[in-house]
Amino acid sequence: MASGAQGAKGTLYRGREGMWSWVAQRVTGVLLFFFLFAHVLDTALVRVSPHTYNQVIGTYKNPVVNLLEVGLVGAVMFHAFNGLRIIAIDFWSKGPKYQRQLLWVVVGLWAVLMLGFLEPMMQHTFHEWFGW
């Protein structure tokens, strides 16, 4: 095994913040791609058969889909904020030095906005499941 960049454990990656943000960016990007693909398909259905479109949209009005919508908003927000962080790292001369701190700003901003978003978004689900 070669020494140097690989270090004592024999791997370049050690699961630090930068690697996990890279993974999260790719995962959220793939999830958003599949959502957009499904969204284009079900929206295109309105031109083919408005009645079938209404039936499909009707199946989305349940608490499980509401949870998926919350996940979608979370994925969009993280992907957007982390994308801005990546731009800052690439184009700001001090970006690489502060990449870890920038990630924690992204996570903090994401958490605060998600907490504020959860209550209004989950009202229907809370009412359906718990009668609140």
The other form holds:
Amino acid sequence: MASGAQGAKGTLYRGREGMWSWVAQRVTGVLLFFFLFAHVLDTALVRVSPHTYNQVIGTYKNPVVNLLEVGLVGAVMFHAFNGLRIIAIDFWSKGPKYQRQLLWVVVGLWAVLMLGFLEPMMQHTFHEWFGW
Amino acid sequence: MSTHVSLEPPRTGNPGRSQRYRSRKGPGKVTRGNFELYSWLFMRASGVLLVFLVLGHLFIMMVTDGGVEKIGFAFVAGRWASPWWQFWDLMQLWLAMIHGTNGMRTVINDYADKDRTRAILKGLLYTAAVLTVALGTLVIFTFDPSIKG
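With the form predicted on its own done, generate the form predicted together with its partner chain in the same format.
After this comes the whole thing, all chains and molecules, with the earlier chain placed first.
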């Protein structure tokens, strides 16, 4: 296929917002699937004993896992908002026309919420690291 | 510059086109009916519900009231004392697992080229999914706040 149609801007959609949002939706989706699998297993420990459950959950309460949790929330929120964008593209008559603008709405909403949630999610870590 | 690209139809199929593919292939070939259409629709319907269920879950667990520091057996016991949160978690478990498994099915179909590799990966996927949903459901329904230990 010739890539000359749109020159440096890429082909029909390859390498542009449409492709990268598709890649990000896949990558976050696969990560979330594996997380979900692990999360059902760790929660199942409540059927073993309170001690076992608290012990395992206790290993999550450190700054490194806390950062991973922030990443998890980031992945979930991107997958959720971009998923709604996909639904808009599929069902809203003007969706395909505004798909690119919708992606920037997704990214903007994501950034605002991540910034807002950062302090409440990382309170303990901030306290440990900086004494805040 | 032009690159030669050979295009094959996607192995996950195309929503709403399954009938057409079938008739092209002739009788006796792949007959999946409208499965891919329902799969596509399910991803959207469950997706909308999951936005509320999962973002609500994360907000309560990780944002409010000191974040994850509060989570422990006592916290879980407090929440599952209410049928509302039991139902919430049950819906979340089932919808997220089916949504995630169906997404993984698409990913496997896209990248695993050999028939045998695809069959093995999907076998593993469905086994893991059924066991996870069964375990999670059992845990929600049989949770005992006064368990010893």
